[in-house]
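A single chain comes next, written as structure tokens; it is the form predicted on its own.
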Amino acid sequence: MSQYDQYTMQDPRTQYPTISASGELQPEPGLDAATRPRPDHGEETYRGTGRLKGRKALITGGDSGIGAAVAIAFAREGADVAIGYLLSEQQDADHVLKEIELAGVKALALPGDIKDETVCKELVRKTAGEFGSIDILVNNAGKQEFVGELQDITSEQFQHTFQTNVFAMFWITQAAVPHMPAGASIVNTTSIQSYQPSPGLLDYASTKGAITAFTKSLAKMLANKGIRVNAVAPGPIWTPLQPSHGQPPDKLKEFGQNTPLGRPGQPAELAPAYVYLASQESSYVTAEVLGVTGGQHLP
């Protein structure tokens, strides 16, 4: 893993190694603790500068992958952070909650399955109750399962993917906005799959297209409240989503090597994009999608 922080100049092609995964899969939803090689969330490298001091953040899927890196970065930038996650991911969540607390800010654990509308509303209620407001909302939790043939996609999978990736985003955002003051920021996790969908990710890519459209429409809807809405579109990022049936075993062995930079990204490389969009530095940025793709550019 990289030995440098996010400020040190270095060659992006070799900042992190290529992934040489075994191709062995783990059960959904996947754990960082069981992912080999271990993803880098910036535990040893991310340095904060107070860019989010005093802010109150809610991050779904904050236990692992991109969400974990964002939670750690937000905490080191001075924000109190609540993370939503599945109870089966408690091991990963405990690691992130500890990192948040080590940053000297408040950490709030919110286990629950966001496919349930009631759980979504409870996440918001508990966050607002504990923190007093929600200044940053990151809709990041996602379900991705590779299925190569159309006829093999079950109705249950299709529904669960949309419930997790789209419906939950709507329910949580709708509940959160009344607790968000002017100056607040919403950052959604879309994907390069919204623009360059892969065969085998039909339901996942469809949800990411919906998230992109949701982001742009919501930004215009909330502009008169002084709330900005943007999204980050990751390319191939090494997270537990990939080995927990998000990719077929044969693709795991060379995951991300077809990008112009020749390697997959690490969660730590996504965090600065979310910090930027959450901070006042992006005060004139709304309805935008920021690609972090290793060179597989967005349209």
Given for the second form:
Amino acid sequence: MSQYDQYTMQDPRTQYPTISASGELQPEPGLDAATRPRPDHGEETYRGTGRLKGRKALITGGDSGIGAAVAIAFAREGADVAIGYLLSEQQDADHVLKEIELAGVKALALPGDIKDETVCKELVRKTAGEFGSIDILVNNAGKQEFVGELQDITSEQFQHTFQTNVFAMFWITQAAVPHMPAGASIVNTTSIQSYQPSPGLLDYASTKGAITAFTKSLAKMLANKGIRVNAVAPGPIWTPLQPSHGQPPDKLKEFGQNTPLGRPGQPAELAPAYVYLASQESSYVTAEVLGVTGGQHLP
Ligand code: NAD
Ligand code: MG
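The form predicted together with nicotinamide-adenine-dinucleotide (NAD) is what I need now, so please give it after the form predicted on its own.
What follows is the entire complex, opening with the chain shown before.
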């Protein structure tokens, strides 16, 4: 995919192909390795310029999709990178861990289910233990399961979505802040669903609304420590989240085509937003949400 780079001036509508996925579904969480067409994480293209040199980063859900693209970009910008993921995703994690090491920085693998508070605390303890500090925390892991009818949403699903998307972010952030020096940055992955919730994503959209509010409140709480807190709100991005029950099969066939740019985004197109918010270049930006939506703008 090397012609689809982040640097050559070109028409954004045709920079990446539109996706016509078969509608074939994977079990949750999906694997990048099994997603067709293959998402682009910038492996062939992302060029670092030392913007995060010497930083220590922890990224949840760093094995695939947006988190994988962010992990690769951070490593190439000079940061040591720890990634959290589920054990069933080891194959995807191995690919990202290899890319991090190829960038000449330290990689740390942290499998574990973050619905569990103890696991969240361990993620932080191991990262701080191995790296000495946490300069960048990216709360990016997420669960999205489409259910069309209100009566069909189980309590278990509702709870699991909140535990994964909201409670884990709270537990990890609370444990991480004591390891974060002034100048550190927290970046949360919220969603366009925080602003334009779809029917069928009731629990998921609600968690994304919570993440947006959490981000803004926490930014004001941590300003007096010199720690900035922001969020990225992706629009429709081609990742394993979508074909693993994130969307109904018929929606996958035209995924992202209703955006003004007419196609879904690729994970590689998200990474620069996270690099910007993690780096000192965004020193006066906190409590902000940066939309990367193909034109389905934030309010
Ligand atoms: P993805 O499936 O590649 O990444 C999500 C990751 O979350 C998984 O790889 C998995 O490692 C992790 N995860 C899920 N449940 C977990 C658990 N219980 N314990 C530990 N890890 C767990 O998909 P993605 O689209 O890159 O998702 C990344 C973030 O982007 C999510 O927060 C998602 O809500 C958000 N987002 C995605 C889109 C999109 O269109 N793909 C749009 C807006 C927001
Ligand atoms: Mg994954």
